[in-house]
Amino acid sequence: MSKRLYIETLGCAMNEKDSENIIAELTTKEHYETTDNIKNADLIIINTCSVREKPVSKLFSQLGVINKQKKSTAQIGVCGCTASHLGADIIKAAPYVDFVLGARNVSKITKAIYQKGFVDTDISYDETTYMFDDIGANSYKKKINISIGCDKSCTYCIVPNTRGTEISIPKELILDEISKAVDSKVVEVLLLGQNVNNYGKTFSNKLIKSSFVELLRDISKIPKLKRIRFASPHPLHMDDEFIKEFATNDKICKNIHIPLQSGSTKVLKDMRRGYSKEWFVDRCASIKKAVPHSRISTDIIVGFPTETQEDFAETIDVINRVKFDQIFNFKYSPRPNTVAKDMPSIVPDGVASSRLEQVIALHKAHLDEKMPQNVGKELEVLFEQQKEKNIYVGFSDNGYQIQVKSDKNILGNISKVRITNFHRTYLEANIK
């Protein structure tokens, strides 16, 4: 009889990809099958995030609940970024946890489950040439890692301390993984890395040479592949060659995530982001000029320790100039082992909360202005989810979420639609 695996994933798309790799390893090598019922599981894994303080603080209360719910013979494992930075302290605080596996050590999962008290959080471990098992595509899209780790030193960010230094995955392995995926039903890939457009800077084999633009060109030559997305590029590496490839490569979807973090050049310097406000605005303007229908999303942190009211006004100015299509808003959260944690803050918590509310309100106003302009437009949509009996959901090339009614099963189809109605976060359409 197969053993049952329950896995809960917290955090970003890279965490989701790590969970997919864990599932593939355990199902193909250890004969597990996944379950949504934690009470029936033989193995329970929490794949954690540590970018924000709140998910970390909730981990131990969550583990306590799991320990009460699980059957007596079930194992509990903690994986991911919080595992990387807390390590054995997790087992000290929660002795019923059977193993701890860091974000850079996913390939060791089949070893961890057999050793009570197993802890491996080595952030220098190199998995870039490890071929994870693949259980086959279960959707029309697939996440593809193109690098691991991060070579930046942003003062607020814990990721280099949980995922290690950046190493790119050899291009041949990436192309092989994508080719296998599209031989099934995959038509769209999402390329993942902390800074994808820094791809090729460092390989395990120092003789390998490539760049992100070269990688995009080679991926686009795979015949059955229809769409390429990537997350997230770094503004610092958005040179003209990159923007030209984004604009002219027909397989690259025309929505792009460009993390701003702050609109103040002074705060960006304090954050060690490596670019200025003017550079960021210029890059967004260049993208919009090259691809007028493109959509730009971003990340914004308010309440960074050195952020004055004038600095915050600069952030508001960038939001008004770019008019982002999506903003992931965060109030600064001090993280362990970061430079910013020891910076004296000039921003009271109430002021940071007020600034966050202002960003949210301004973004909503921009959406209320922009979304109605889509009515009557035609877009091409990949349908990937059946929401109700005859309601299908998909995404346009430029990243709009689209809902249509159809009596036919259109899952996996890329169909042309005409927009008939709008909401703040999605559009309604009819298939043409």
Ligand code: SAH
Second form
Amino acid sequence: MSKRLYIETLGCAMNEKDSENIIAELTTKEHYETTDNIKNADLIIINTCSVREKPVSKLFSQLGVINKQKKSTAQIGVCGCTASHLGADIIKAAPYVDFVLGARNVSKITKAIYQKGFVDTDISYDETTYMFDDIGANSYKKKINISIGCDKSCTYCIVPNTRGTEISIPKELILDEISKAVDSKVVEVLLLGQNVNNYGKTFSNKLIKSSFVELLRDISKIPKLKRIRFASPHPLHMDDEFIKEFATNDKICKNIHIPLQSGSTKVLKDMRRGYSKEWFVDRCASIKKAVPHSRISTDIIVGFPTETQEDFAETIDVINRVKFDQIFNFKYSPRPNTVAKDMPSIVPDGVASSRLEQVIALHKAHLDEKMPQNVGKELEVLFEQQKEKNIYVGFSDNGYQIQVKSDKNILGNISKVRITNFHRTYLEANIK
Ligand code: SAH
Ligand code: SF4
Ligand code: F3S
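Given the form predicted on its own above, produce the structure of the same protein in the form predicted in complex with the ligand.
Whole complex next, starting from this chain.
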């Protein structure tokens, strides 16, 4: 009888992809099947995120609960970014944890499960040429890693410490993975990396050279592939060639995540982001000019230690000028092994919370202004989920969530729709 794996994934799309790879390794090589019931599981894995403090402090109470719920024979593994930065300390604090496997070491999962007390958090380990099995997740979309690690050193961020330096995955392996995926029902790929548009700077084989634009062009030549998305590009590497490719390559979906972090050039310098407010606003304007129906989402941190009221006003100014379609906003959280952790903060917690509220309110006002303007417009939608009997949900190429009524099964179809109604976070439409 096969053994049962319960896996919980926190954090970003890269962690989700790592979990897919863990599942693939354990199902194909070790005969596990996945379960949603933690009490029945033989192996429980928490794939952790470390980017802010809150989920990390919750980890140990969560592990305690799991230890009480689980079968007495079940194993517990902690993987991901918190595994990378806490390592063996996790087992010291929670001795019932069987193994700790850092992000960037996923291929060692089949070893980890056989050694009680196994700890491996090597952030220089190179998995870029390891071929994970494809278990053909039952989906029209597939995540594809194009690079691992990060070559930046933003002063607030723990990721370079949990995922190591950046190495790109050879183009042939990426094209091969996508070609195989489209032979099943995949029609859309999401290319993943901490800074996707830095692709090609470093390969483990020093003789290979490539660029993100070249990669996009080659991927778009795969005939059965219909749509390409990627996350996240770094504003610094958004040159005109990249924007031209984004605008003119028909397979690239016109929805782009450009992480701002702060609108103040001074704070951006303190964060070591490498670009100015003007550069960021100019890049967004160029994208909007080249593709008027494109949508831009962003990440914003408020309450960075050196952020004055004037700096925050610059962030508000950028939000007013770009009018983002989606904002992931965070209150600054000091992280171990980062430069910003040792910067004395001039921002009391209450002020940071109030700035967060202001960002949220302004963004809501922008959505309330923008969403009604969609009524009557035409969009192209990939339908991927059946919500109720005759209600289907999909995403437009520019990233709107769209709901339609249909008596026919339209799962997997890419169809033209006309928008009939709006809500703050999704649109209703009729199929044309
Ligand atoms: N590589 C991506 C970011 C990955 S982390 C990029 O550069 O855009 C995802 C987001 O978490 C970041 O964009 C940032 O907004 C947020 N973040 C990272 N460290 C943080 C911290 N210490 N406190 C609060 N938010 C943080
Ligand atoms: Fe973190 Fe900056 Fe790297 Fe993004 S680019 S992962 S924010 S260090
Ligand atoms: Fe992702 Fe969290 Fe690690 S955002 S890279 S899982 S710290």
